[in-house]
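Shown next as structure tokens: one chain only, the form predicted alone.
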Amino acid sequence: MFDIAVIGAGLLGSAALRHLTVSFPELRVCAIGPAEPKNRKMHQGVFASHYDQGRITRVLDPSPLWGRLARESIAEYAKIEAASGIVFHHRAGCLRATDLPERIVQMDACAEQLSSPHSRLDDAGCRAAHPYLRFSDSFVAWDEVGEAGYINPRQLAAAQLAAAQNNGAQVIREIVDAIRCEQGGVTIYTRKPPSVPGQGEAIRARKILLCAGGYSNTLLDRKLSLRTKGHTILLAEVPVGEVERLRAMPAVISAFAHKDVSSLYMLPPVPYPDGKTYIKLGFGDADALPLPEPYFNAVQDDRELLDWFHTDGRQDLAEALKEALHRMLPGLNALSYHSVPCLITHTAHGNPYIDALDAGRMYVATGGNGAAAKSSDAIGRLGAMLCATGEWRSQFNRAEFHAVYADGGSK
């Protein structure tokens, strides 16, 4: 029997397995999840959103207890490294654009709060900096250097996770289908063969730490209020020429109000196993999309997302973010265009869920909602130190990641 088994191996839960590793050694713990899919097309099992190599780090953000987060994780990513042997951490720098009012009061009041290294510009501030981008004739920028820039998502689960197996942790790569409160503990019920449900194996554990994101409500009997929308990607292949052109090139994050500038989020020319380098894209304000992305209702089984993960993502938003791109890269030399799709999970107060579901046995850790890769690793500790104590050991405030069940209730 393990004393905690983490249900989910991505960014959550490998980060919640090696902070169980280092807090406390004397445990037996294991994460189960499986491994990335091969061909995502013909792929019959779950998926993961860091399936990837580029998200955006950084500190600054409209929201400040997101910026804490992020300043926790980020201030781990070296001893992660260390650790594991993994490079993921790319210090690229990230500029933040905006005309909005209110967001540049939000970004002001965080930049003073937290202190992370960065210019703020002006229009014409900007322009010299970054002469290669174009937003409208009237913005605020906040140019973050220092430890912003991305993380190679796949990555850093794989660092995550081989830091805790150096640590005596296992990784079992297997489908959760069931899981069970019984006296004395929890009972997890796996797929095995894949394509099979119902004929795996039975793991059992004192406790468990739910971080499945978009499937943590197929596991459970009173559901999670969670929404899991689609999230369409645009990777714009680079030549060599265009990557030594934008090779000082930040990782960008636009929210505009201005009718030709889009909202949207951008990374650098990055390499992915393809052998080809892009520049990946995809709109950041919802309210903000050209076209709506669709929901899934994701409660009964994890097939449920299998139809959207087959697709290529929306082609008309990848059009839009293509002309998007265009002109906020003027210019740009592009050899190649392709679409992929992704999955964002929404809580309903917009923090991860990190609470004790059935207090001594029932843990969960889910919830990203779009922002939680950079910051995986401090909310990884937080889920951990919560279901290996019972406790709430930390300075944030407990009720801002409380979970909220969709008939309303809460604990």
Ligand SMILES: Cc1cc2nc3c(=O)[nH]c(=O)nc-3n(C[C@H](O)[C@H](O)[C@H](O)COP(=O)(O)OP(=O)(O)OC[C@H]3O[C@@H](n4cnc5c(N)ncnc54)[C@H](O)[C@@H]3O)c2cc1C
Given for the second form:
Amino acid sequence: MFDIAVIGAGLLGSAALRHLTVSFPELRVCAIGPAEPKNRKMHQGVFASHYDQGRITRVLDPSPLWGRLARESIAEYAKIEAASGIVFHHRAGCLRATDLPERIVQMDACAEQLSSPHSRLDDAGCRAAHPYLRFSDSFVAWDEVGEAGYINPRQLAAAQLAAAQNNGAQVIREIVDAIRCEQGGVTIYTRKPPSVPGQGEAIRARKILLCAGGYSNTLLDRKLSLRTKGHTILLAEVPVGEVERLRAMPAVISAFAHKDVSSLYMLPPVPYPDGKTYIKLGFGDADALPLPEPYFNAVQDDRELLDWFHTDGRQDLAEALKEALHRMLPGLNALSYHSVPCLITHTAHGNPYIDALDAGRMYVATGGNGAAAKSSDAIGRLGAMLCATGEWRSQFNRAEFHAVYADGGSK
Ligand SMILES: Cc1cc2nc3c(=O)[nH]c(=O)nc-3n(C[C@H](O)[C@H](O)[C@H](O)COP(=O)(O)OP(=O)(O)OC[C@H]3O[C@@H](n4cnc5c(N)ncnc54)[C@H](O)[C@@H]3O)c2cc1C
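Output the structure of the form predicted in complex with the ligand; the preceding block shows the form predicted alone.
Okay, now the whole complex, with that chain kicking things off.
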């Protein structure tokens, strides 16, 4: 019997597992979750939101809470890299540009509060610092340097799991089909019999921490208020010459009211496993698009999301992203384009749910809201501490992470 089983070996689950091994070395802990499928279009099981090479990381954020989560997580990156021997952090910088008055106020407040190294630029200053980038004629940009840039989310999850395994944790590569809370613990039923010595047909744990991302509700009887939303990203292949020309390019996040400027995020050229280098981009506020991305129920089982992950995302959005890319990087020489689908899991209040669903047995850390990759270490840590101790041992306000149920209630 495990003391704690983390369900889901993605970004939050792998972080939680490592923190359990660091803070509670006496506990027997495991993470249960499948590895990335080799062939997306043939795969019949669960997918994840981190199967990619780049996620933007930075502290400055319109939300002070998300800024603090990022700051705490970023402070751990070097430790995780050293403990695992896996490099995932790239200090390319992050430029946030906006002409929205409310956003400017929020960003200025956050920049003052969290004091991450940055320059506040007007449009002329931005053009001087990043001459290859175009937005509109009037905007403000926060050019964050220091630790800002991007992380490789696949490598971050691998690093967290490797560090946890070095500390004695087990990683069980199975899909969980059901969990049953019983006297004295939880029984976890996997799709195939687990290859864990002495466990029989199911895995037993005293407690579980549910970190199954967009699939979390498929394992719960009483569903959480989670909106799982499709997200289309465009990958533009760039040749060596463009990689060289754009070598100082930061990650970019734009939010504009100006009708000819897009609100999106974009990474600098990043190498991918196919040997090519891509600039990746996606729309920021997909709900504001003329044809919004689809929402999914994702409450019964993983088959509800299969059709989406077998597509290449929305082709009309991919075309719009292509136009936006060339508006923001005029003169870009791209060799090819393709789009891929992803999934974003929104909570009712916009913060992750980190809570006890059945105190003493079942805990949850889920709901990345499209922003949790960079902050996954701190979110996973909060979930791990709550699950292991039953107590909230953190400066963060627990109420900001409470789980909301789909029926409108909390616990
Ligand atoms: C296109 C895109 C761009 C993004 N960009 C950024 C960014 O720039 N910066 C940023 O900070 N964040 C970004 N995010 C958000 C970030 O990737 C997510 O918030 C993060 O991956 C959430 O982590 P998670 O652990 O909750 O979910 P995941 O990483 O999806 O992990 C969940 C895990 O649960 C497992 N699982 C599911 N069901 C089961 C089951 N039944 N049994 C066992 N295991 C199961 C899955 O296999 C998966 O590994 C982006 C997201 C998307 C989609």
